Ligand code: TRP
Amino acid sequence: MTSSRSSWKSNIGFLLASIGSAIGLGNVWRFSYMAHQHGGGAFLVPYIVALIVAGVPIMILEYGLGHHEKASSPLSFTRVNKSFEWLGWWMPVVAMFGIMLYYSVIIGWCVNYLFYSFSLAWGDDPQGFFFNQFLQLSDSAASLGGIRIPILFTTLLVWVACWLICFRDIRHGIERASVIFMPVLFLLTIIIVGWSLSLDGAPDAIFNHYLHADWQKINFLAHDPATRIAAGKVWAAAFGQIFFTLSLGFGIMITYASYLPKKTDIAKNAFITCLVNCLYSVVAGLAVFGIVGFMAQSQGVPFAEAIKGGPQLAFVVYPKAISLLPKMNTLFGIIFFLMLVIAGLTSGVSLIEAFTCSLTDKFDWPRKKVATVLCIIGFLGSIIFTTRSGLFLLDIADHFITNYGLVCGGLLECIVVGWILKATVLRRHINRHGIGVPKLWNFFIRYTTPAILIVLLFISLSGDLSANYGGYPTDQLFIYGVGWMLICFIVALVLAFQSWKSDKLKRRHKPGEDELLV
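Single chain structure for the sequence just listed, the form predicted on its own:
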């Protein structure tokens, strides 16, 4: 029942938890490498445009929907239109069983490397250490090759940590952890950035590669067709990064907002969450370019050769740079990987919370039991990613889930709220307290954002149809990509077919109040 629903102790606790959910491992390695690939400082233009026309509008939508209904995403969408309950389940199911299963393993890698930092165990060849000794990578995704015990152990530690945080109610669990973790994360990031900027080669990398703008790469109005197409992909990449970095389409922000008190400035909270998350990415980029610039200069290689994308940036490039530091290598490594562990955990607990809240909302099961069972099941599901083919499996799963699963969820979310609910109704509720949301928001939710997400889907689908992603065989892509999403969809449908208690669906608002039910 909503009367016994937990709530945030303070608005700052809510903001820290939401920002913690948004800030994750991708803020450190994905944003920086994308900036390097897509024009350096010029990439900030489509990135900021994407934030304004897609990120902030959908964040306001999710905060507003969760706050108005005081419910997780399944119950919120059911109250809007019963036909879309499956969408409300799809988002947290994908978050929990699509993303958290492999995300927990990556956090586990960070824990391993935190321990390795004490002795710089990766030695003089971090790339060989990561692939051959640490992962002991198999030949393909088809060859599991057995479980890597060190990775299994740290993955278990991650799930135990998440369970300890999610076990208690939102106020005494996630909020209390966020109030501790987020200031520590910000402090560690500032230390890493300041330290990186002081290194030889850092200023050159930052000003000539990070802040230097290659405007041609974002010029989608160029006369040359090839340049226009390439620029269009950069803009699409910027919108995709904004969508994923803000934890949109997971059901997380709907759930977190459902714990807010009645008098809450929804729009202001949405702006702050988006702004802090994106500023963190930009600031963290200074550390990435600074340390890579130092490494490039130390080894006498071009910057473009030194930097790598994805996990290699954290587990190959950074360890190499740490080994090259003139002093205090161990301390730098400890701070860096502790920063990644905290960033990962604050995102991980939100992925679990979205599904935990959804189950307790519908079935009234005890929260502690639900969190316990989910973490046990989650750990067991993660084991496949701790095998020697784990890197291949998570690469495939991540590609399909983020490029199709979450984008489809966000697209349908905009359609349901924009056209079935009518965006004006939700905007009126949001504007009751705090700063007002302009009518332009309605246009974004109904037209602009859905159109952008459709373009993102088209680009992803066109690329995958023209060539197999990553060169993987078709059967592996189907099993670990399409098959994984299909399982999540079936789980969502099964949960949606279960009946709600009638009191959960009845109109709760006083006469004259805006109704979300239509």
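Residue numbers count along the first chain shown, from 1. Quantities reported herein were computed from a predicted structural model and do not represent experimental measurements. Superpose the two forms; the largest set of C-alphas matching within 1.5 Å is the rigid core. What changes on going to the form predicted in complex with the ligand:
Annotation for Lys70: C-alpha shift under 2 angstroms between the two forms, rigid core superposed. With the core held fixed, Ala496 shows a CA shift of 2 Å or greater between the two forms. Once you line up the core between the two forms, the Cα of Ser32 ends up 2 Å or more from where it was.
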Given for the second form:
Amino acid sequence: MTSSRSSWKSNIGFLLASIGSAIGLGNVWRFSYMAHQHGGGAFLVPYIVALIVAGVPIMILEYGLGHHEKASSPLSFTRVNKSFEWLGWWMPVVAMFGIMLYYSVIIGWCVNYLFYSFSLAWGDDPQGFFFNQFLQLSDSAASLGGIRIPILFTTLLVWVACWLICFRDIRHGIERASVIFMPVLFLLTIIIVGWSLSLDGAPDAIFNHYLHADWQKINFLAHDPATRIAAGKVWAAAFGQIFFTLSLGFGIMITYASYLPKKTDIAKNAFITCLVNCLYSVVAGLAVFGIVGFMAQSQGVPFAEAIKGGPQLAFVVYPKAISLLPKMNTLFGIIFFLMLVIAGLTSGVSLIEAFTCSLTDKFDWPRKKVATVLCIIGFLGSIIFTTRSGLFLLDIADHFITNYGLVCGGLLECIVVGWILKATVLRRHINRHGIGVPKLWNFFIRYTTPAILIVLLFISLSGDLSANYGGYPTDQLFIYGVGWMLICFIVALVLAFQSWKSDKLKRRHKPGEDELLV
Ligand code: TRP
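Provide the structure of the form predicted in complex with the ligand, given the form predicted on its own shown above.
Every component of the complex follows; first up is the chain already shown.
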């Protein structure tokens, strides 16, 4: 029953856990390669616009909804309107099977690299090491080519760590872990950023490549259609990144807010989470661009040649730079990869929590068993990304799930809350305590944000239809097969959870009801 629902010990514990969920590999690994791929500093503009028009309003919405309904995402949407329970399942299911499976493998890579840092195992050729020795990448995405045992092993470690944290209730598991991990993470980041900025060549790279905007790249009103289409893709990527980095559309923030006490400053918590997360990304970007600048200078090559695009940025460029450092290379490597591991773990556990809570909210299943089974299934599902074509597969999964799965989830939640629950009702609830949100928020949730997201979905779709993403071969049945299987699996699971009858649901009273009458 609701009274037995676990709760945060303190607001700061909640904030650290939410920020822990938001700050993840996405802030260092994904943000920096997105920024590089989409025009360096120019990317910051759509990123900040996306933060303002979608990030902050939807964060307030998710916190508000979870707090209002005191429930995880499926139960929250059921309470808004029975026919939208599926949307509540869509979010954690997509996040778990579309993102977490590969995300845990990348945390695993970081653990491998953490160990490699001790001996700088990548030697003089980090690129060759990463592709040929570490991943042993197969020739194409279509041939799996066997499992990489070292990666499988570290992926298992990651799942065990997640399980150990999620096994206990929120207060003794995630909150305790966040209170320890987050300050450590901030400290490690400060060290890395300070260190990177002090290197020769860093300021030059930061001013000339990171903070230097190429406006043409984001000019979606350009006359030339090619420029326009390219700019559209940059905007779509920025919105996708905002959803990914703020953990929106995963059902996580709804669940986390459901554990908050009645008197809570929802709006302030939402602002703080968004601000800290995005500042973290921008600051971490300084370190990435700084170190690439250092590398370019010490090797005497132009910046554009030194930086690598794509998911391998952290695993090729960083190791190379670490080897070039004049002193304490091993220490730098350990701190950098440890930082990534901690950032990744605090995000991973948040999703397992959201999924676990969704299941325990609906069924009378014991929490510990649910968390255990989820972690086992998660590990088994991750195995496909530990194969020799893992890098291709995760790149494809990431692109489609983030740009469609999360964005669609965000769009639908705006519509359901804005029009069915009514934005005013939720705003009134949010404004009971604390700084509150202006009326403009209603307008954003009902009109502005959904309209922009719809346009972006079209842009992404037309981009992907006109050119196959990443140049991956589309004629191979395998990629289509895996893609379609994943989509069918997700849809089937969502429908199964939704139609599965549960007595527990009927027995529960709705805590928000009495408040609505006021
Ligand atoms: N916000 C995270 C990041 O920027 C992404 C994330 C949050 C995530 N929760 C997750 C990814 C759960 C996978 C599973 O990295």
